[in-house]
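Take a look at this one chain, the form predicted on its own, written out in structure tokens.
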Amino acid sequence: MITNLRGRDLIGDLDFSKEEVETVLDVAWDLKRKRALGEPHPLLRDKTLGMLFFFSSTRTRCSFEAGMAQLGGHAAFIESRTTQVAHGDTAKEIGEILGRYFDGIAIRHCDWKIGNQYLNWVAEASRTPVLNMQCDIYHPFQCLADLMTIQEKKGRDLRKKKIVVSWAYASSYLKPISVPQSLILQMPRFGMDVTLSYPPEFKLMPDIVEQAQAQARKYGTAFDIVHDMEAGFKDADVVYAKSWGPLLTTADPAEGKRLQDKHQDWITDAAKMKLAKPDAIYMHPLPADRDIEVTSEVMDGPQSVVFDQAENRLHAQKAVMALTMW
């Protein structure tokens, strides 16, 4: 167990080593057990977390607020548009000032080519840890919860287990690319063979893909890219299919929607799930566009673990906060 995480930022998935992620998971399972047994665990009594949102949230806000309360502390919700963050406070000022008010700063900022840079600017100025609740490049807490869920369902030894990280059609807004990017960075470190599947217009950042390939080489796992949903699903142990925008092809919402609508057949349905292994699990970070992105038959079916996945956001986040903010 690694015990030197106090005061550390978590902005990108590789900020924590594999061994440090294993420590986070060990603590997360212990806190999940305590929660199940009703054992108090006020590890952050009298500590405060400032939560700054530039992007709306349900699971993220609720799980961080509940987690801080369960750890004996308090989380303060700060919405950028209704504060002077929207018209005056700079990233440096936020880091300097909130870093003095709070014992940790959590930020969700998904604006393309802005969010990650903003988090790093705040972190440079803050004397307390900065935690990434999702940016335009990474979604590390979602990925920690995903890894926790996969290990609960498939065992701690994930060597030679295949995960397909697949694009899926959605009719709503053009979603960030941070979830698939975090997945392809983290999963090779735990022995998983990764297949990334997407239509050609929906590629991920080249440097992130290169880093993922480097992780796969380091840990002796496979990393493949295909442009066919059915091919990606074949023989998968874990199906992780969600929508993301064609941000590296176009930043224009109208053109992005046109490209998205070309691929309405990229839906996770029972027929595609049959291409995966019989005991494959279906994952999605939620919210999903039901019967557009994934059928209700799959979403509510026996292979779906989406609600366990959502619960594990709470436990994984509590673990990181407990390790970094004490």
Ligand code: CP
Second form
Amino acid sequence: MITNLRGRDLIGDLDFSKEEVETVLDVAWDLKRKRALGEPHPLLRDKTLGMLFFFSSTRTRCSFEAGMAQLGGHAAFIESRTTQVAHGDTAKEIGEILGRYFDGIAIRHCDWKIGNQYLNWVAEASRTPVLNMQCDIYHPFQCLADLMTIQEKKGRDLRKKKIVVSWAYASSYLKPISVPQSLILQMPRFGMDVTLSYPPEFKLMPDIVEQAQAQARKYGTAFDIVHDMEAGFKDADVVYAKSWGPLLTTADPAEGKRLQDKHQDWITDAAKMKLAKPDAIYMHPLPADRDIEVTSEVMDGPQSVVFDQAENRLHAQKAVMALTMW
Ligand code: CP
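Having gone through the form predicted on its own, I am curious about the other one (the form predicted in complex with phosphoric acid mono(formamide)ester (CP)); can you provide its structure?
Everything in the complex follows now, all chains and molecules, and the chain you saw is the first one.
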């Protein structure tokens, strides 16, 4: 087991090697087992995590906060609008100062072309690890929980298993592109064949797609792009269908909404799930636009693993914190 993760940042999905991600998963399963047994595991006693949010959250905030308490430490919720971040604290100052108070700094900053840069600036100035709770480019902790869930449901050897990462229609807001980007980067390393499916206006960042294709070549897996939801779902073992904004096509929210509204038929429903393998699982990071992005029949049906997926956020995050913040 490789254990040189102490003090390391986790900002992009490829920051940890495949072997290091395997170590994270080993620890995550052990911590999940300990929690199931009621076995205390205060690996971060007296340690503190500062959690700085520029964007709303349910699962990420709650799972990091609960996770730190279960590890014997404390997590402080910091909201950008109610701190002096709103009045000029710079990223450098946040890294330097919060790095002196806390044993780790976790940040969610999803603003397009700003969030990832901000995290990297904080990390440059911080003496303690910076953990990415979602930026405009990556959502690495979601992806670790997703990988853990897929391995629980489909076995540790994922070679020849197909995941479709599909765009889906939503009406609520233009969601970040970080979840699909993290998935296409990480899943080839664990043997999965990836099909990325989206209407042409909803492409992902070209350099991320190139990196994902390079991972697929390195690990000998398939990587396909289609522009048809049904074609994407065909014979999939894992259906991961969610909405994201057309950020590479337009920066104008009104135009983005217009483009989104053109594709209201991109909903995950029972008929589309029938195109996948009979034992396919349905995944979504949540929140979803119910009966718009996915039918309640699918979301609440026997193929849906969304609650196990949400639970695994807790275990995967505790593993990374325990490995990086001691
Ligand atoms: N999946 C996810 O990151 O959920 P939240 O936005 O509620 O944190």
